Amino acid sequence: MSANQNIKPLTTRINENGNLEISGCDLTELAGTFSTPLYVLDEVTLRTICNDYKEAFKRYPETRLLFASKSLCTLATSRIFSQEGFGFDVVSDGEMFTVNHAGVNMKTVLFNGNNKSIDELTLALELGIGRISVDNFLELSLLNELALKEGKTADILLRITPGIECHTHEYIQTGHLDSKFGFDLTQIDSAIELIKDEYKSLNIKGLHAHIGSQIFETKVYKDEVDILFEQMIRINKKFALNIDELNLGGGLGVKYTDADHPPSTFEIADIIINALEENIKKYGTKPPVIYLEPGRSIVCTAGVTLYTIGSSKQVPHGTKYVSVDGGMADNPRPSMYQAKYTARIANKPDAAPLETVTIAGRYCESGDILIKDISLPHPEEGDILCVYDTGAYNYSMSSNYNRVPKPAMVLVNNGSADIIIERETLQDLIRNDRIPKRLGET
């Protein structure tokens, strides 16, 4: 069993006061000290999952692990992942800027995305990004022009659409999957010809693909390896090249509820490595370097969000709504795509569930529902609700909807809690606002 198969952070327990604690920090005390909503991140769980990945892939030494920054990008977490030997998959100038300021070796960073701007590509070249995953013909041309102007050669991967689409328990495989990302398989040769014959400031190192998110199916990883390997061999033979890097992307699922049964990092590693070894033997070639881009499976389980329970409403002969002081602005996933979560009342975690309620957010939208039909002990005003598995994509996708400041985030470890993201203030909300002079003085 690996850490991504847990719902709770690994250090979660009930303490002598009868409250939930994580890494020695009482969650009700954290709520009192730092206010709510509050993102809480367990450093032990983060580092354990990183070590799971390293252990799982150690029998294939050519593995390079890149943390998918889009799932959670802060200075502190970037420092932790860098300390654990991870590189980074970034998708914007903001993520590049953040990991650079965290002291990350930028040679370990890959820049990915389907519509990179000229400013972003320029910054990537200036920072010495290790790899740029090129997504389309326009980007090939732009990057070559910019690299030529800078007197540099850009090391690139060619992102392709391998014809595999993953869902939680099923997938379809076609020759021409409809996707906004990457070169279709029928476009690869045209791209290679341009790189080889015209774009002399680009150095193609390998291929890149991504097959989905929150993946529970395992065979798709073998299919992906087979397709990328076949294309690599074909390209090398046809164009007399020696590309030897395959980026398999990320997407391993996590356990949000008891109904979820994601594979472990070790299961995935065995499937990928076995497929690589089969292809190496089949084609009689040296082992290629592989990149993996885990994001959700590293940070999700490590994070929880704390809310304070406020008002409640019992619909006659219907739903009981229990409202909290956060919602769709700090966690848009339930509203966007009906994501499901597990939660407990942190100040009475041992109490028997007495009623089924729906947790409603504070925002002015009927769809602002965090959790539907959850069984809890009788929830009372002032109780602290702990929602598990919020480390990935909650802060990353948060907003100031209804002009509400974003929550703080604390990193906990061995009884210590350190702010790694300050709570926004009302002044922060208007920091970039401007009133034209013609509208008069305030």
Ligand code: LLP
The other form holds:
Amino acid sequence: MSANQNIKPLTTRINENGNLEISGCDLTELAGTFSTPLYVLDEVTLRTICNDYKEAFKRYPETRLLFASKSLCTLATSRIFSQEGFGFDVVSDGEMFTVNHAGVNMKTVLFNGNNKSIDELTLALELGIGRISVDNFLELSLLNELALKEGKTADILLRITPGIECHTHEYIQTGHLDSKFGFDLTQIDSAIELIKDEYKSLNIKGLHAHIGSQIFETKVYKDEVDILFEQMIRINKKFALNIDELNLGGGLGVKYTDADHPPSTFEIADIIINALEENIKKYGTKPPVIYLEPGRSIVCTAGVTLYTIGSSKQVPHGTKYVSVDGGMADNPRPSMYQAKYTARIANKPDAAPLETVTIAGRYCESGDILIKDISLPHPEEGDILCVYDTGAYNYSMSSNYNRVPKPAMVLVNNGSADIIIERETLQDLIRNDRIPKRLGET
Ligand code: LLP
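Next up, the form predicted together with this ligand, please; the one we just looked at was the form predicted on its own.
To see the whole picture, the full complex is given below, headed by that same chain.
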């Protein structure tokens, strides 16, 4: 069992006031103190899942764990993951800037992305980022030029499309995939030739792939290891190279509802390590360094979002809509992916479920529905709704749609709650607005 197999943060309980609490913090009180919507992150759950990963991969010492910043990128969380011994996968100058500002050792950072800009690549070289995962032919040439200009050598991985496509519960394997990311298997050799013969400022260390997200399958990771390993051996032989790093990407799923049954970090680790050992034996090579880049499975379970319930509408002979003070701007996942969530009323969590309602967001779009048909104890105005599993890809994909300021985020631990992201103010919303002079003075 690992933390990603829980719906609730590990420290969730009902306290003596009959309210939900996380890590000793009463959620109803947090809502009163910090206002809603509010992202709440449980430090114990975060650190526990980090430990789960470390434990799970302990028997393969060449493992490097990177946290996929795209799932949640803040100064405080970057500090925590760094303390836990994780490196970082970043995909933009913003993520690079944030982790650098958090004091992360930039040698532990890997830069991904299918269209990195010249400015971003320059920043990566300036900050001395550990690895750049090069995605395409243009980037090879750009990076070589930039590194040459700076008198540096860039250590790179080659992002490849291994021909495995994951859906949540099933996957397909094909010769090549219609994907915007990485080199198709048929393009690898041309890329390696260029690196060997022309791009002298690039130093290829290994291969990188990512096969999907919210993955419940385990065998797919074995296939990925087999394909990457085979390519590594083939490339080393054909080009007389000695690449020995394989980045397997992220993807382990989490439990959003009772219908989800993600594997544990330990099951995934077993599959991966066994596949590595088989390949090491088969090819008679030394163990390659492997990178893993989990995002969702690290932060999702640790996060909840608190909302205040407002108006309700009973459609005659139809749905009962219960509206909350947030929605698609702080959690775009239901409207983008039909994602499903579990929720409880924080101030009456154990009352018997009385009604089936639909939780509607406050944004001006009919599609702004957070949870369809959830059974809750009679939701009333002023109740605090706690939506679980909002730690990953919620804040990081949030927007200011309808010009609504973004929520605050608090980190809870053992009875204390600290703001790690301030709530945006109305003033923040117009900070970058300018009125051209010709439009006149107010
Ligand atoms: N590495 C690479 C190269 C990736 O593209 C991703 C995610 C990860 C690692 C981390 O994957 P994870 O462990 O979090 O599954 N916005 C979507 C998820 C998009 C994932 C994109 N890539 C969502 O909210 O479900």
